[in-house]
Every structure is written in C-alpha cells, then in structure tokens.
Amino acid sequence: MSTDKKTIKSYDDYAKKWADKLRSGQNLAHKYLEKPAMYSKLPDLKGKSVICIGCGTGEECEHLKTLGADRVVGIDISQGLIEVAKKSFPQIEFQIMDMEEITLPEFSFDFAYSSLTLHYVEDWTKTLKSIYKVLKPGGVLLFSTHHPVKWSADVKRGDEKDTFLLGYTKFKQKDDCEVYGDYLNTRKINDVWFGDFEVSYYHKPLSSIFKNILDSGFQITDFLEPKAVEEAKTEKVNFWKIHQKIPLFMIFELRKI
C-alpha cells in the first residue's frame, strides 16, 4: 500500500513544527544516531546530480548541496513539507512527488538519498524500481529506515515510563504463553509521536525487506545498524544506554548494476 493519506495530512499540518524540531536539534534520534551514520556514508558529491527522496522540509538537501553536488532535487509527497522547504532553501529544486512514481527523466542522477522514508509504504519494490530508473548506471542509493527489531515491539506509553517489549513468557505448568510484539508479520502500525503527531507506518521483517531489494534489481553494497554516538551521553544518557544495545534504525547502501 502507498503512504497513508492521514499520515500525509499529518505532515502537511505539522510541517512548520517539524522544521522547528529538526533545526533546533530536539530530535535526539536524528541528531545522535541516524544523521551521523548517514552522513558518514556520503560519497564525494562534487559535480554530481542528487535526488533526495522524502526530503521533508529540505535540511538535508541543503547539506548535500554544501558538499559540492552540482544539482540537488528534493521530492516529497507532502505539500506542506515542500512549501516550507521552498521558502527555507529557494536555491534548491523541490517537487511534490510520490516516491512510488517518480516522474523525472531516466538516468538523471548519480546519487539518491532517502532518510527515514521507506517505512511509510508496505511494499518497497515499486519505490525501489522507481528510484532505480532515475539513477545512472552505477548510481548509488543510500537510505535509512526503521529497524524491525525495535519497531516490531509491543509498545506501552505512559506518563512515567514507556515500555518496548519483543519476546515471550512460556509457562511451565500449562501449554500456554504470552507473546510481546510481532516481528515475523508485515503490518501497519498507527502511532503518535511527540505527543500530538499521528502517523502510520509499516513494520516488515528483514526477510521481506531483502526480498523487495533483490526484486528491484539493486545490489546491496553495505548495511549498517548504527549505535548512538558518544555525544548523546551528555544530553540524554538513557537514550545512549538503550541504543548501545538495541537498534533503532538501519542503513542500506545499494548500487544500480
């Protein structure tokens, strides 16, 4: 299934708050885990053409441009996010576009970048084939997404604590059990982030993810499960402790054969 319409509306309505949160450094998962890992994998972009898929409010397009990219195009399905991006970074090209149906010319880009976007669609094959088509031969796609170990957990949120459980209790005196979470089945998850941001995304086991990638034609050239960087300890020690042992996101580097 494509990106949930209610999720698109949430991003439309939340666009200004989203930009403020990212630019203020309030999102610890971005600041201390996902962005350091993604940026460490960026190739030499001097003179290259780059497409940023799910570009949001444009911050990463600006970063890619500062690294010497000759052309950066940001696409996102949310009109609200694109409007903020255009106002914030007028020197960069932004378009409202569905990542499952990229309408840009074939063989247009040397490099594709996508941060925390693919989990909004159930089957990645269509999206990956769409990206594959606009990349030049030998072009690279770098993307991050939810790690299924964490995002398959049973979640209980409360005023005093949040609990994430993936596992089971097996009773010895009777043939029964309690199972927490669901890793092996693809499913849609309805969630609330930051207390007021309603969003839906898909959990997929790694077997489904690798199948989607292989069916798209890409070659896997690297795979990362990043830990939180040391700097996180000074701001939020429990975030650092958790994400030294439990993955939050994962990163794939793919190449067009």
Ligand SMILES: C[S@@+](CC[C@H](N)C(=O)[O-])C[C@H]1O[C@@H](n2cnc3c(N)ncnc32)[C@H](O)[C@@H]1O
Contents of the next structure:
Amino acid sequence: MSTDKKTIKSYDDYAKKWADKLRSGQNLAHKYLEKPAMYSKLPDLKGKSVICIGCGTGEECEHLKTLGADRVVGIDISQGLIEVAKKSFPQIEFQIMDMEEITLPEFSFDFAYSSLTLHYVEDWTKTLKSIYKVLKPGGVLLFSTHHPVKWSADVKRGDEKDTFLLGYTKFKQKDDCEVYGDYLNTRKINDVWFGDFEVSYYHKPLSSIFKNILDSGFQITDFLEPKAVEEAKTEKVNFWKIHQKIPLFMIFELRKI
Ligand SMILES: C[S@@+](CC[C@H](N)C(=O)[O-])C[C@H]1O[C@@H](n2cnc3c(N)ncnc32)[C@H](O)[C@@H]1O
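Starting from the form predicted on its own above, please write out the structure of the form predicted together with this ligand.
Next comes the full complex, and the chain you just saw is listed first.
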C-alpha cells in the first residue's frame, strides 16, 4: 500500500503550519535529534546532483543546495507541501511524485536524501528499488526513519500525560502476564499528532527492514541511532532526558553497487 490518503490530506491541509513549525525550531525531534544527525552524514555535495525524497516544504533542499549541490530536485506526494516549497524556494526544482514510482530518468543523481518518509509506505523494497534506479552507480542514499523500538510501543495519550510502553509485566501469584506494544509484527499504525493531524505509518521490525534493504540491491555502509544533541539539555531537558536512553529515529546510509 502506498501512502494512506488521510495522511496525504493531513500534510496538504497542514502545509503552512508544517513550514512555520519547522522554520521556527518548534519541531523538537527535527531540531535536536534528526537534522543534526542527518546533516552530520552528508557527503561533499559540490557539483553533485541530488534528489530529496519526501522533501516536504523544501527546507532540506535549500540546505543541500547551499552546500554546493549543482542540481537539487525535491519530490513529495503532497500537493500542499510542494506548493509551499515552490513559493519559498523558487530557485529549486520541486515535483509532486510518489517515491514508490519515481518517474525521473535512470542514473540521474549522485546522492539521494530522504528524511522521515520511508515509513509511510508498506513496500520498502519497491520504494528502495525505485530510488536505486535513479541513482548513478556508486550513488548514495541517506535516509532516516522511525526507530521500531520506540514506534512499536503502546501509546496512551491523555490530557495530563502521554505514555509509551514496550515491555511486559509477569504476575508472580497468578499464571498471567500483560504485554505492552508489539515489536515483532509488521503492521499499519493509525495515530494523531499535534492534537488533530491524522496520520498512518508502518511499523516493521529491524529484521524486515534489513531484508527489504538487501533485497533492493543496496549495500549498507552505515547505520546510526542518534541521541538528542547536548543543546537540548539546556533548552528542552525532558526531550533530552528521554532521548539519551530511548531511540526515536534511525539512519541508514546505503550505496548503489
Ligand atoms: C515527516 S514529513 C518530512 C518532510 C521533510 N523531509 C522534513 O524533514 O521536513 C514526511 C514527508 O513524506 C512525504 N511522503 C509521504 N509519503 C510519500 C510518498 N509515497 N512519496 C513521496 N513523499 C511522501 C509527506 O508528504 C511528507 O512531506
């Protein structure tokens, strides 16, 4: 299944807010964890052609361009996000496109970058093959995605607290147990972010993810489980505390052989 229609609509409707939140640094997960880790892994982009997959409102494309990339193409399935991206960064090429079926010419790019997008589709092998096709031989794909340990937890949201649990309780006096979360089984998860943003994504255990990557033809050249950066300790201490111990996202660096 490709990206859920409700999820695409949420991104379409939320486009302006998404950009504002990101640009004002209110998106803690991006500011204090994901972007620093992704940007620390960028290769030398001078003179290179780059595709940014799930580019959202274009901020990352702009960053990649300022690092010297010759050509940056941003693709995203959400029309609303691409409209904001085009208005914000008119010097960059943006296209509405599904990453499962990238229609750009084969062997076009030296580097593919994708931040927090893969988990919206079920078939990662198909998607990774679609990216593989447009890379030149030796080309690199750097992508971040949900860390399955965190995102397989049971979620209970409430007015006073949100609780995320992955584990179990074994009762000593009776032959019983309670299990919280489900790491081992691939499934679609329906969630609500920011109070009203309806979203669906796929959870997969690491064994499936590694299999999907290897089946796509890519070679794995690095794997990261980033912690929150030190800056968060003074500015958002609870975010820092949680993400010194609990992973949020993970990053793969892959190479086209
Ligand atoms: C969490 S946002 C990340 C956006 C941007 N990379 C950033 O970090 O700000 C996920 C993005 O993936 C896009 N997306 C979801 N499914 C997609 C698909 N099948 N093809 C292309 N883009 C997709 C969404 O529209 C959204 O822009």
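These figures come from a predicted structure and were not determined experimentally. Numbering follows the first chain given and starts at 1. Think of the rigid core as the biggest set of C-alphas that the two forms share within 1.5 Å after superposition.
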| request: Please check if Q91 moves between the two forms, taking a CA shift of 2 Å or more relative to the superposed core as movement. | output: no
| request: State the core-superposed CA shift for Q173 between the two forms, in Å to one decimal. | output: 2.9
